[in-house]
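Shown next as structure tokens: one chain only, the form predicted on its own.
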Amino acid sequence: MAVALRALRPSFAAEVDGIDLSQPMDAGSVRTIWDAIDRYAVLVFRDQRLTDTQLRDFAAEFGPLEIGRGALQGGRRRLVLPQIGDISNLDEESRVRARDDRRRLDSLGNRLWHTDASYMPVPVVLGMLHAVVVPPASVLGGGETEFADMRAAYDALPEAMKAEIDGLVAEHDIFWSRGQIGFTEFPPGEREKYPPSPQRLVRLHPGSQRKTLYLSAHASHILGWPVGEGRLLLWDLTAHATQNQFVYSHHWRVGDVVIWDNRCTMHRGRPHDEMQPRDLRRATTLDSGSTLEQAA
């Protein structure tokens, strides 16, 4: 079957149609995928049942996978697969998490704008979500997810604000990110399994040779920078990246496989009714070093 591409956005966010990801991909398939992530960053594909095994073997295609930090927590879980990311919320149980539930508190720091693992000192490409179950609509919110255009935004910079920001590095911190909602109890060597990593603040995307801005709600600080005057930036360059010219907002429908690329684009959690299930399955890919040794 052919592969359709509608875009959702201008040059940003594009459904896919044609392709059954719980099919093995050929190096074709791949390619195709990898092409229209490298123009939109952000792909949609509708009316995907995968098993979390078939989500791992189709995310593996297109580079290692990570294990995230609750995964690797310890202890047991509801997901068997550590590769597969529970971006739910619910317990080990598959019940509903009470609203002071520890790890529940943690992962309302995903409602921030940020990039996934940006805190590692090798961050992550590509982002994959798997809706298996989807709360009903409220006056809280669906519990959409939205994702920012930073190649956008990055080119909406007047000249001379590019050229200041062209060579800064700034330190990203997962303790710094989860403190801004007041989140600071982490297990016993948490902090320490965990430091700060440096990243560029402008990163050149190799896929589309695309200048991009690379910020995050872990980013704290500019390196170099009076602390005060280097968080100003990032809040005032984040302000600027999450206009509504530069955001596609995703209402999930069970099915749905959600593809984006974390060096690129920023994204947020929203609000959902906590009482009911909302049950979302991740993969993430690992970058192949530093930002700070790749091209700027």
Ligand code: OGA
Given for the second form:
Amino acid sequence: MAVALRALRPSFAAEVDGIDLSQPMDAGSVRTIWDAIDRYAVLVFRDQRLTDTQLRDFAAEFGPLEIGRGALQGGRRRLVLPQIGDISNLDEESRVRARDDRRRLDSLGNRLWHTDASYMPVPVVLGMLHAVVVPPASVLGGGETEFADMRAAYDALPEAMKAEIDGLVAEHDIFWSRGQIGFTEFPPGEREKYPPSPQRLVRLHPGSQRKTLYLSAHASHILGWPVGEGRLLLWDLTAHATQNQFVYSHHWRVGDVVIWDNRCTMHRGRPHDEMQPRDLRRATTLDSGSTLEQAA
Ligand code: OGA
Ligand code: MN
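To test you: the structure above is the form predicted on its own. What is the structure of the form predicted in complex with the ligand?
Shown next: the complete complex, the earlier chain at its head.
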């Protein structure tokens, strides 16, 4: 079957048909997917049923894989492969985590608009989430994931604002983002392991040559500016960039794979009935250098 793309928003997010992600990828398919990522930034594949090994092997076609904070914390894990992030509300025994479970409270940070791992000196590129168990609809929502287009958000800024922010560098810090939701219970040694990282506020996306805002809940302030002033600018830009016209909301079905480009999007998880299991698995590709080294 030929690969077919269907845009979900005019130039943001597309559904891709005709590729079975469980099979080894040929170079042509990898190229087709990269081209679609560069154009749409978010891709949706339906009806895939991948084992963690298949998800890891598929993702590895797109770059070296991240081993995330969760897998690095040590202790028993529900998932065996360190390259597969556990984006679920389940503990090591696959039981729904208690309301006050530390890991659950940490992962509530995903409900803030963010781009992944921007607190790392070399951040990540592609996120790939695979839905294994999806919670039912509830009054709180169904655990959707929303994505916002940072290229379109940049384009829509007034020219004077673009000129003002073009050369700025923000400091990104996991402790700042988690602190916003009152989460401070990091394991001993984590502060030292994850010092804040500087990142360009405006990036040039290499695949599309489009300029894009690089915002995240992890972004704390602007280097060289009074903290409050930078923080307020970041909040204003985030409010601008997450308006409805820039957002695609993904309603999960079991078997979905969603790929997004962390360099030019933000995303956030939405609430759901926390008594119900929600089990998503994530593979993530790493970038090769700091945003400060990249062309702007
Ligand atoms: C992530 C993330 C949000 C969600 O996996 O990086 O932020 O909806 N997930 O689970
Ligand atoms: Mn995330």
